[in-house]
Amino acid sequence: MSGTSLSVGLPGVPAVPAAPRTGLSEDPQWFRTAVFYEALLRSFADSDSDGVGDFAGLTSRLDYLAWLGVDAIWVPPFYPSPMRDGGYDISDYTGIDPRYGTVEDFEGMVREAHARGIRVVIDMVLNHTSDAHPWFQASRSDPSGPYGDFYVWSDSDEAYAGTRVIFVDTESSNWTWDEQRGQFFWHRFFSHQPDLNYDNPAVVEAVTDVVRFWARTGVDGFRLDAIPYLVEREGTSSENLPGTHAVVARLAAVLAEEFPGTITIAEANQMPSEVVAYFGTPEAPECTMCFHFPVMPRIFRSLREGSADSIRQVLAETPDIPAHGQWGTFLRNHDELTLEMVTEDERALMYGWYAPEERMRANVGIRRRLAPLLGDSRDELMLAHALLLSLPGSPCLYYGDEIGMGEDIWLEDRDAVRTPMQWDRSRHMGFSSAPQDAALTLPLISAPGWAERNVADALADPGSLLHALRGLLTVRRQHPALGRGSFLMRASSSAAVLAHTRQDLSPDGEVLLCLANVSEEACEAVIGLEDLAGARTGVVLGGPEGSGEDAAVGEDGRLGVTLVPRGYRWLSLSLPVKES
């Protein structure tokens, strides 16, 4: 792939001339104000008509992502794989599955993304490999050889008995018998994904070299998949152990020394009180960012309860993080909407509200897309995104959610939310020009009302969800306090109204008051802003109907607000200049 410009071929999206890396911001703290976008490669755009998305296809759609306002793309695994777990079962860490293109295609995509000011983050699956990986094949066939100790083997399946099974739908044990070696091997996920043995220094060096390999291609970061489970110990849960943190810290140190500015994002599906350790310390940093998993189901819960108390509670329980760190937030992604970090009563409520049919559920979660989850309610979709963009952390969008894409709960496992992107009304919705439907990586959405949705139609409609979400991203970019500012929850007289301030701590930094009414009824509320008594307010953003009016905080530090059902408002606050 050359450095030529590629247009998406859709109306309303101009082509951006290709250029060297000069399109990127020089700000090393770019990730704080960034909006990430997960582009599932095999389902995003197919360039060669084989029915599978690829790097050339992704490159051809970069102008669209730049128009939308995306700052970074997260690309899930693209390595050679048997594809028994969506590519997270890797059989070659330093290769590219030929279905997705070549190394040159990958490097071209990175170069073209950078030319448009878009950074690239790729998945690094450290905990396990596919059982087809040559390391595992050598380990099972030659126990005394150089790879014999690359995985966790045992003569019995009784070790680490205190460790929970994660995929309870499909696995009854974390041990699986291997006939060839005559021993059990350990796996925290599927039985075709054996765990690497991080007690072996050679494994640590091997995966470090893998990270170096991809860092040399110019990627801007790595999402570290499933990192809490790297090390096992008897008498523990085998999660978040000191040995695991030592491995993560080692990788962070290598990147800081050899590839400064390259970020890492921890996928640690745990409560914030445990996840915070993956930031490390100022003296020994680990990850740049960590996903904040439990805030997400509380957003969905609040919309059905009509109360923001569950959001308030989880944020109150979120500990402070080191200055170098940043949370990552999301509404949906390629996995199920996890309910591991809610109580059993909360889980029952969530299933009742959002997954009444058994096929809508997977593992301990819900395998549905955002728009169907929210009943295709435009007001709820906009409110959920307004919350996502204003709460602490850098938000990540999931491909297709910006056009309200649907789901297919009749597909197996998590493929329900991984169907091809819908670009236009041409054959295969513009995803592919493959001659046969059966060639597509997954079937297209066929449900009436959902099958027709596409980017081209949304671009042509100024009132579409796509344009509205782009407007949200534009406003967020204009107010960096929403990414790098401090966060303070504010008292609200109404349980339905969530109120918080974001303050940019730089000299003359702005203060924003973010309000959200999670109820389906109009709400009046009094907000406590004692430290901002007398401040004037200016409307920065408001919806779904109108933006509200400018007002002033009373001298008693109280601000009265009225919000329409599912209403949200961002207000700038400015204190009056005191006369000397």
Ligand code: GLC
The other form holds:
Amino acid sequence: MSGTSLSVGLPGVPAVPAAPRTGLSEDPQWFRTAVFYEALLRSFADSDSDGVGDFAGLTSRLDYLAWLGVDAIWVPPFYPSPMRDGGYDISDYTGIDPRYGTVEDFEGMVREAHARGIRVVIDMVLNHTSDAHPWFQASRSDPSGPYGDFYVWSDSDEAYAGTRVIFVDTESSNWTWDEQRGQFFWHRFFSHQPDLNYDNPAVVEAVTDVVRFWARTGVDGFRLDAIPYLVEREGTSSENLPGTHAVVARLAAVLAEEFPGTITIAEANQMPSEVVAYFGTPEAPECTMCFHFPVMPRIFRSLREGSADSIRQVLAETPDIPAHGQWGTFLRNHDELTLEMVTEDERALMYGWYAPEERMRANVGIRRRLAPLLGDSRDELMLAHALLLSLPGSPCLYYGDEIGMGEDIWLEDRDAVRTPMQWDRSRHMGFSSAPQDAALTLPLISAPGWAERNVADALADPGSLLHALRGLLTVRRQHPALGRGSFLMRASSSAAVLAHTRQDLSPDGEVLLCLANVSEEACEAVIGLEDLAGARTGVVLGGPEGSGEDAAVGEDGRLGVTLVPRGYRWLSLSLPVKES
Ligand code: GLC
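Switching forms now, from the form predicted on its own to the form predicted together with this ligand, please provide the structure.
First the chain shown before, then all remaining chains and molecules of the complex.
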């Protein structure tokens, strides 16, 4: 493949210039500078006209993802499932739901992704299974059999009373009565998703074998779904318990020994000090990456408040992480924009700003897409991404957000943000050539103004959001300090202006100053850079037009900057070479 060759995806899609990358990089630390992309398989691209996205469809769009600048895709669960929780209700851990294709299709996708330099991370749902899983069927029908203890059973529904309910819209208790066994079973999510019993060593062995099974296929990593809830104990919240960490550490040890280089990403929706624990310690490492849940809602909050203080605060409360770890950052994903990790006051503010209609809410969060959340404002979308790409961590994009895709709050639950990808203006927006509308996995977005958005048009328009975001990704790729550099928050005389530096600690590594004006007003600010007094500034990235700054940091270590409304700047800082 060369940089100028063209590749063609599904019919009707304009050719995307193939990425110049070939093969995977040798860098074992690839995840530090990587941009991740969550590709919701069933809604991404349908190759066989059954209305459901599949592996062959995803494979046919890899050139697009490579062109965009994606380094790794995260593929949510594709295992056989009754599909009562978007596939997070698994009924066979080592199978592939035939709607998504065959094992060969899966392997083909991994191979083709790797050929384009794209890594593949798959979802591992270890906390629970579907009640249709044979383990649960055996557990409920044969309490003294080999699977009798695979789940958490109790004669009463009063145990672990200190544990919160997560899916408050649908569940009133974490216990559900099972007629067949004549006992209650424990579940942190839907009542059709019984939690596995991690106090049973046979469960730990069984799931470790599942992880081994998929690691053998050559995937590059696992997203560990709902990881804080593995173990429960009386008198606690049953979250983040030592027993849970022990299981994660054991999995990490197995991967390190048998599949070195395979990464894990924790979905631990917890406060900063608790999330950090999922990195483990240098002696007992746990995950390679953890999604930084607490910072995400603060990015949204800052844009409405016109102050970056809440971002500053949450980062100040975020402890340092061990050297093997890296944050994962995101703006949106396939779930609701969770407001579990904010205060009650913040939640009320966020609902007021971002979910004025009741239908926009789900559980403790907001079931909306990025572009509509930000009022389809190009400036806000770019600023939010500039923050995402410069704060500590590796960013993860959500499919469709790069073209400003819309939402459908008339669909149930989180399906509001899981509608088919809009590729072009052909039938079913190029997602599928299924004959009937009803055959689509979910209906396409139909709201005027949103229904027409598509990749082909965005590709053809050099001024599109898609091209602008690709430009941001390209700049990030050119500055590894943004991925692997140290992070330091800088004093700013304006609450609206967030200023931080990222410093590549390798010899000759660069120092970048990242500035963001989260307010709707133009802002002047003086930034404290005492250790960089006299450094010259060079513009690496700036937007929207018209942002300006001094050419050098003053001898007093201060830099004056002016930022247009919602403006952002990334500046390189170089200290003058000292005369010897
Ligand atoms: C995770 C998934 C979510 C799912 C839940 C229960 O939070 O991201 O989609 O509903 O686990 O499986």
